[in-house]
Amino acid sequence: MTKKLNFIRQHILDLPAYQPIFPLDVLAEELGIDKNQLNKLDANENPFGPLPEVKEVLSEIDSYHIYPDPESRQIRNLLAEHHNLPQECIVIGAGADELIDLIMRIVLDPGDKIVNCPPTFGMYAFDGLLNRAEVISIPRNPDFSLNLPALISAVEIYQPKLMFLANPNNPDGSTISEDDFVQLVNLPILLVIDEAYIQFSDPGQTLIPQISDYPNLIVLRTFSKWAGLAGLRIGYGVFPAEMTPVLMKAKQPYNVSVAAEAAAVITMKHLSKAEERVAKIIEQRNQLLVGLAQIPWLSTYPSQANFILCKVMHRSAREVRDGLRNQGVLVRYFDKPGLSDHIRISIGTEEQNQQLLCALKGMSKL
């Protein structure tokens, strides 16, 4: 008999699985409804979709058997004009997940110590661990704010190498005060700020500018949300410059597709219509907050992102999510650490917010 090899590595085995949201078909075959119908607002995406410039470029463009441009020049340009930035402080990705890995990948070695501050986005976790490193979770405070004198303390006793922070923060879209980002970033140690949902937030709010001023501050982007480009999975990094050449030597060569590029190329081109699309999904947020309020079993969060924090009280949150997908509704849930019977709710259309609101009135009466 055949002795069975393992050529896997034991810590990938030994790693939990990162639970993505599944796409629409699959989930209208699950529960039986027709995928169109579905009402969408468990992963923070744009209700509006791309710009039409968007979907007019992607039609013309005759060059999908070239590779694409490995540095991505043109939107990097575009986007150092955008932040009055140079371009060597630019580098884009496959999303900006691609460049959260992508940073562990250049600074971490097996061993070394990384700071998160859960309940955050999962990706941080999950590629610490993926990448050998050891995880050292300092847990918000119940409001989600960050306890400082404990991240403080941590980096004394730990010396990591890398602080990961979204800023809003997912789930909940509390934001980073000015004290304490001026008193993290003055640890020794990589600061990474994720701006994933910046767009959404009070203006102000951006730590970008700050990056000529700290040797150790990287700040993130993505196309995803604002832009309505989550399909073609586009974000950018600005990083100190001396950092720009190592990422681009170690990201693969062809790591933003030619359809990419260009979508994002014609949204920065179109950026004030982009701007009013989030304009509408700031005030359909705001509306949203106050139907909410009159969910006598919801508590929920101020949010300066796309999305609403909500606790479930007197109730399941996994039943009230459960009861919401069988009407054709889809949040996110969550219970774990931090996020005791919660649900995230992200921001729609008027009409897809209303159908929400229907359907949790409706709980109300049960």
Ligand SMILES: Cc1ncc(COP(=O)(O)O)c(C=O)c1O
Given for the second form:
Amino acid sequence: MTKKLNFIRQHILDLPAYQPIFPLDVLAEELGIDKNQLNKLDANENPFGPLPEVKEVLSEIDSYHIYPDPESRQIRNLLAEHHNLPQECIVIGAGADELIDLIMRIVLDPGDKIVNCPPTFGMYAFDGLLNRAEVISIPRNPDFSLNLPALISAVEIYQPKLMFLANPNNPDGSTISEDDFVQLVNLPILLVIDEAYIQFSDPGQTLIPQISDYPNLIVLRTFSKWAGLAGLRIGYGVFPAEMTPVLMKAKQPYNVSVAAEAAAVITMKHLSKAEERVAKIIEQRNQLLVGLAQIPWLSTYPSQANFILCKVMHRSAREVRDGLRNQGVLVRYFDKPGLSDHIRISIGTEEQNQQLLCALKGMSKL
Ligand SMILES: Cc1ncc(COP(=O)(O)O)c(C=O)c1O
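Okay, that one was the form predicted alone. Can I see the form predicted in complex with the named molecule too?
Zooming out: every chain and molecule, the one shown earlier first.
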């Protein structure tokens, strides 16, 4: 018998798998429900999809056989203009996800430490482990605010290189207070603020204007949520200018596809139209909060994002997720500490939200 060869690095073998969302057709088949009948409120996607102009532009491109611009110049120019920043500060990624990994790849040596504040977006800890970092977890307070004293002493004790904070945070939708931000950014650490949902928050929350004041601050953005381009994979980061050449050197040369860049460019050119859709989602979020308040066994958290986290009382959150799923309504359940009695509902169209509320009301009778 031949000896089984093991070529895989041990820390990758040991890595717990990230739990992504199942593709719609797989779920539809599993549930025996037509995929067009599924009400997808589980991945914080944009229920309106991309602008119609995106579909038009994508159907007209005649250069799909040519590699994309490795420097994504067109979209970087537009973003630089939009944020009133030099183009040298902006790096484009295949989603913010790629940039989270890229930052770690250029910053971390094996054994370096990063700080993570769960419950939060799972990729920070996942990519940290993938990059052989030690992940120092400083759990949030029960209301999901940051535990500042614990964070400050963790930085002192462990001397981590990096800290990741989503603003607003996924899964609860809370934002970082100005006071917390100022205390954190003044620590000897590279602070990455992930603004994947910032367009859904109150005006003035973005930390991009602070970039020029702090050489240890990075802000990430994505076109997945507000612009409805999750399937095309495009996001960007605003970096201290001296980091950009290193990121450009370390990234895959053709990381952003021709289609993704063109879609982002046309969206930026029709920004006010995309913003109108964001405003509709915010309006729907506020209406859904009112509707959810009528479900006596759910309690909601205020949200500055395109989702609402709900605590499920007197019944199991997993069963609520399953019960909704059997009716074709998909919401997110996390089997994780601090979240196992919660579900997260992404904001849909008015019709989608009504269907969800109806299904929840029906479950109240059980
Ligand atoms: C906080 C946060 N950051 C980043 C992402 C991923 O963004 P992208 O689709 O651009 O990779 C998500 C997706 O759910 C998220 O919740």
